[in-house]
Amino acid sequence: MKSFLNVEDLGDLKEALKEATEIKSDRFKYDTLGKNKTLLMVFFNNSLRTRLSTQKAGMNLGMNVIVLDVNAGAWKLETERGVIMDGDKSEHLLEAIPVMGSFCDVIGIRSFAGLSDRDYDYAETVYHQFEKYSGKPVFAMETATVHPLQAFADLFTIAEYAPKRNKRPKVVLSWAPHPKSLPQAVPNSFAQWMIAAEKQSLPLGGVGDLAGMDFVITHPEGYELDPAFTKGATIEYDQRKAFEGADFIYAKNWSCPGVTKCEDYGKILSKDMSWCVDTEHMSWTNNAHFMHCLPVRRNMIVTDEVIEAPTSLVIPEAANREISATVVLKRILQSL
């Protein structure tokens, strides 16, 4: 594997999950695989758990890590070419790129949307660029349409607390309201992974087969997603329908993603404060458990007491995110 960036990349989920199971079980079972191997993660944004999760997983698997924030002690890098460099930036990425890739073996970029040019946001134009002149392979830590290793975490974590009464499960997407404009990475990845596996049989939690699951995304009009992602999910504008019945609520604010009209691109169309996730929307459930990729605004995305609660899943889901990282570059290593 050279890029990760979309499910497609991972291959056969079935076995992709098999094998997070097992790096699960001993962590450390390929411990000699990055011997004398650099890893090198190169921050654009904030990070916690992806930061911590992913240099865990380079060291369960014995490599060097390196880890460059570029916004803390390296030069201002420009990433557009044709530009006249008389600003505040003083090295262009395209020169940046190779000297990177002259330091390590694999190379894993975060870099946000910048919310402003939707064309160059979905072009993935920064990760392409490391792809193109770093001579490395590389995978994604988060960039402006997509976060891989936290929807591969998600679907393991899913497989690992489906209720085992229901082979079948149901799973929600909803939208809920934030002060700020964020971008569409996860629920993206989140809904083009849970489509991947809708139609399959998943390994769930050593018991058997989970027979794929229902998918739906919920959230106010206007906030639709990119088809690219969605395509086959059902969408559901009422949110007490969608809720009804479900087994697991994924919680995630986006700003509008300017599918229809491209100049609300980025922009917040609603802060209604009725689609926070509270005691009263989860009674609608199935009992569901709750998930978040974390952080999350408390009592605007969910309350306190939904996050707090016996059913909530965002540690378990949190951690896991050190397995899919493991997983990734496990198969990156292997195909060096």
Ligand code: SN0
The other form holds:
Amino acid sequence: MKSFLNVEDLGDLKEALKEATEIKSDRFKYDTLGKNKTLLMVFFNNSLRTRLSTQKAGMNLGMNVIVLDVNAGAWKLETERGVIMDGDKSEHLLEAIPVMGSFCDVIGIRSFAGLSDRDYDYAETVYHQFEKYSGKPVFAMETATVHPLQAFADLFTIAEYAPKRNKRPKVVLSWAPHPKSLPQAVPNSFAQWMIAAEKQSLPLGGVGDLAGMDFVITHPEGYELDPAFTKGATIEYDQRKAFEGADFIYAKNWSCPGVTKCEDYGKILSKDMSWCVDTEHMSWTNNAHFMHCLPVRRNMIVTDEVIEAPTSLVIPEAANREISATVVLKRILQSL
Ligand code: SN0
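Okay, that's the form predicted alone, but what's the structure of the form predicted in complex with this ligand?
Once more the chain from above appears, this time first in line as the rest of the complex follows.
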């Protein structure tokens, strides 16, 4: 695997989940695969889980790991070509990328959406520049439009917990309010991966004998996600109807994806607190598991009671990020 952005990059999902199960039972199984190979993790934005879990994954595989926080000690980087660099940006990405590539074998990139220029964000401009100019395999650690390491861990977590209650669970992605404008990367990838799993009529294998799922997205009008990620998904604007009979509630805020109205891209269209997931919301479900990628704003996205309930999966879900990252890095190392 030379690039990891989308679910298709992983190939057969069943195989990937089996591999995740294998890694979870012995996370050091491939601890010599990465000997003398260097992972460079480049962060343009903050991170807690991605930073720790991906570094841990590299170490599980015997790699050396370098972490670069671009905004904390590196030169400020210009990303646009053709700009007269007379401002505060000292170095151009077009020099910085090949230099980074010369010190490593694999590069992970975190570069959030700017949320002002939809075309620039949705073209994954920064990620593709790394692909083109680093000469090394690259993988997304949340880029402008996707967060595949998160979605893979989410699917694996659902595969672990679903069979105990329902081999074909109802999984609901619910928008929830937030004070800031957030990217669509997490819901885009979650939808893409759930739809890929939904299509599987055969058991998915791995830990869970998961026989696909029923996937529903709920959000206020105007928050429609890009159809490139949600094609084939059921959208239910009535949150209560969407929650009825759900086995998994995956809450997340996102800003306006600008699908129906391009000029609204990145804007906050609603702060409707009635979408905050509380115990009443959960009473509409089939005693659902609560999920969120974290970090989460308590009592905006979800109440203290719901996130602290025994059915909440936020901690095991985060812990599974080590598993998804180990599988992805293993695949990349095997293709070097
Ligand atoms: C990011 C997002 O894409 O929504 C990362 C999630 C993994 N979340 C935030 O930036 C939250 C920031 C905040 O202040 O709550």
